[in-house]
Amino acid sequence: MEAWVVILLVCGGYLVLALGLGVWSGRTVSKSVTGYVAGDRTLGTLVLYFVLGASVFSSFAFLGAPGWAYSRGAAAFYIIAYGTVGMVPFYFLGPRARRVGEELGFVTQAEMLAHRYDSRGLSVVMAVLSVVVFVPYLTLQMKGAGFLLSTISEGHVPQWLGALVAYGVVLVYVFASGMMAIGWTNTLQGIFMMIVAWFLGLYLPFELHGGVQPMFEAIAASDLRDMLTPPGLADDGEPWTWAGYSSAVIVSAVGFSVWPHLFMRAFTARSERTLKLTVVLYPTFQLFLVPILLIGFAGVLSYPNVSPADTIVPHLLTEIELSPLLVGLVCAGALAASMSSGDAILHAAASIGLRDGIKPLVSGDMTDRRQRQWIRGLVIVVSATAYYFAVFSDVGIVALLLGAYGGVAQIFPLIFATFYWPRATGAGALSGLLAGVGTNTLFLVTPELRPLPLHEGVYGFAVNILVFVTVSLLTTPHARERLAHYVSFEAERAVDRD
């Protein structure tokens, strides 16, 4: 039997399991929504911490991140960066969250934030902004699978049919059991890549270069010595600027805990202790890029000119000497990267579309059947989008991130003043958010136009923040009763008494 054929076999038996354990985890939930969408909320902490590692780190870590290392160098650094800092507010924003979900029935970011700037048009705007942020991200993670299993393959498996199969297993666990699907099948592959990443990126560097330390030298002695030298390389080869670094992972960082799909994780804790515990423990999950980037640094002398440079992990799995059976199991840990991110993802955008798009717009109630019967009509919607930009985009997997990151990171000043600024007002919020996700788009498609070469978010950042506090100091704040769900008028009730 050829090689490729027993790699495709491991990999086919990682995707029967996780169809397995997805469809069978959802028998323990209630059929409400709160059951598909929330789980509800009886995540633990185990559960809860692979969920939130697996959210993040996807195709964008297993192959992206190597790409970057490959090809640009201590530019890839950025991704340890603002992951050690970006889950941060998280810690103070996540636990408020988790308490007003309770209070009040949310199992959305949208939800919650429509209720407190009292703005249906803001549930809306959420919603489109989230599935349109969404579906680059999907599509990475598809074109991640893609590039996986055409090239272990050696081509028999065209990209289009890879990102097929493997996302067709997580359409129909997602279908089937939802939240408990996404949460129990996130534990299994994040375990699973943590082993094989910390496998390959020991592996590679001693087979390849005797060593760690030898690989770095060799590099430092080579004429690509200058990818070594901070903040690296940009897209043209040339040496990226600091301003570019620094605002790059300044959005990243911003944007990183306001994500929707993984806000929405703090309405499935099973307490308040539990996301704290979560979160504190999360940045233990950086030690997974570190093997990661070591992967990509690998190539660099041995097999130079690969292209594209997101394909350099199963390229130099299909050239080193390998057990078949071996190479599987890591391609399946790869497969496993870009699938815990992708369910994710696409549970959250059908959730989101639903709950804060559609719903607003319908009169009357939807019974909870209903409501099920839509979400699973947009699971598969949103997969059948995120699927043709998989299969006719040439775009690279980072930057699909990078772009998807500036529009999302303009949710951030609408959660921090949700919690700590009475003073904001829907109209505010939502004057901002539309003036900073514009100016983000306009930088994204015309970067020609930036006055500085920083990160488009950066400018959609600083429109937002501006429009956002002059138009809420120009409207009429919202009533005490709506505000105590979010903020503690303890210390002012204090001065009044003095």
Second form
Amino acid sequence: MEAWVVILLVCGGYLVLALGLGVWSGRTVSKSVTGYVAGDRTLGTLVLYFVLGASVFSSFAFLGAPGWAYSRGAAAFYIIAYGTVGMVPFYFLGPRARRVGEELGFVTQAEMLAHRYDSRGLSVVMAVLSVVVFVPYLTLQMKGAGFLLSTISEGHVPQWLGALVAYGVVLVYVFASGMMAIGWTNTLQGIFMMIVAWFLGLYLPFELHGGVQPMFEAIAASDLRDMLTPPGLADDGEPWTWAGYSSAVIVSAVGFSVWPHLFMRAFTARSERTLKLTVVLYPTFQLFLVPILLIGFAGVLSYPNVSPADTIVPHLLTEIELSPLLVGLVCAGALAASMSSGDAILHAAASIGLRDGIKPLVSGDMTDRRQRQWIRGLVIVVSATAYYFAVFSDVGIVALLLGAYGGVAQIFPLIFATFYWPRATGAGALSGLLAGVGTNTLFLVTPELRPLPLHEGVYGFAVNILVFVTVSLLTTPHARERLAHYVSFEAERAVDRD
Amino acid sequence: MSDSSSDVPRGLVFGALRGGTAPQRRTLAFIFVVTIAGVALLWPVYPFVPSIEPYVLGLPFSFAWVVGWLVVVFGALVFLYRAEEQGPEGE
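Return one more block: the form predicted in complex with its partner chain, after the form predicted on its own shown previously.
Full assembly next; the chain just shown is listed first.
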């Protein structure tokens, strides 16, 4: 049998397994909206750990991140740096959100914000922001999967077919089982991608250079020594600036915990304790970025001039002598990375689209049955849209997604104030968010206008917080009964008596 | 606004951090460690970290530095969680 056939068979086996597990997993939850969107709030530590881990690490993990290490060297440490502190706020915010969610029946981040700030407009703005970010994100995952399958099959599977098959599987299990499918498939996919990352990240340096340290010593002894000096290289190959590096870390770290598809998992946790423990264990998942970067560094001297840089992993896989069975497993691991984010994004986009975008605009109540039909309809619409962009359109998706990081991070001040600043008002939140996203977009599109070479998100924060605080102080605060769901006033009274 | 109130405090309210009891000091210590970790990974501290030698577990020093802080934050989280969930005031 030819090598590429074996590889495809292994990938096919993985896809069948994911499909079966995904569809099967839905049998335990109720047919309610809470069941479909938040798994009836029953997720335990193990599943939640992989949901939070695998949703974050997308096809970027096996394509983009090694590509950064390969072409930009130490700049890639940024990916580990922002995650180090980025998840910590969730330890405090997540359990609070979970408690309110259970009390008041929220399943999305925007529902909570809409209630806290008593603003239907805010919920619709959040829905639009989420969909604008998620469709390109999903498109990129589909492209990654299609690209991978076509490279590894030596072109026998065209990109359109690869993307169609991988995301056909995702579509079916998300449609059938909702959140439970995300949970169980992400567990399978997370374990898979971790094993593959550690295997490949240690195997390649030893195979090509005789070890990890000899590999770095060889790079340091070559004329590429500069790439190992932080902050590494910018995407034009020139040294990156410290201002650019540091501000990128800050914006990504702040935005990390408020990505809507990640934040809404707070509502799926079985208990506060479960959620806390998941956040505590999260850094152990993140360690898998170490071998991921080693994969990229392994290619630097052995296979120079691979372009574009994010094709380095498929390139290495076709060059090195490895049994087709192992290549198949690695390929399946990379597919798992793409699909585990893709399914979470698809599910979040459809859930948010209905709960925060459509439902607030429809007069009267919608039955649970009706809502589930709508969400499932949106699952199909979002998949089809992303697939169109992935296969038939040449719009610059990557640029759009890069801009998204700064935009999503603008949600953070609203979430923070939800639990810690009772004086914040709906008018302040809405105007702050719009001003922040607007400023971020302005400086993204016209980088030459930036006063300092900082990440556009930093300017977004400055304007966002200024507007948020000013407008909040100028408008009437919300009722204490509403705020009491989010802030504990007892502590403040105790201080007043002092 | 459909509802409003005039007796809402103007400043930030950190319910869990007021006063000086053991859990509150612990949370503050935790936030302090995480802040140090954040500062250590950014300008102006990170540029002073040696970039290549000495190697730690095969990694260039600047790489190991970042991973090291990830481990420190992990340790701090474990410490905080264990204390919170086992202490008398744990939920």
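The term rigid core refers to the maximal set of C-alpha atoms that superpose within 1.5 Å between the two forms. Positions refer to the first chain, counted from 1. Note that this is a predicted model, so its numbers are computed, not measured.
**Q** Determine, after fitting the two forms on their core, whether Gly211 shows a C-alpha shift of 2 Å or more between the two forms.
**A** No, the C-alpha position differs by under 2 Å between the two forms.
**Q** After superposing the rigid core, is the C-alpha displacement of Ala176 2 Å or more between the two forms?
**A** No: Ala176 shifts by under 2 Å between the two forms.
**Q** So with the core overlaid, does the Cα of Gln371 end up 2 Å or more away between the two forms?
**A** No.
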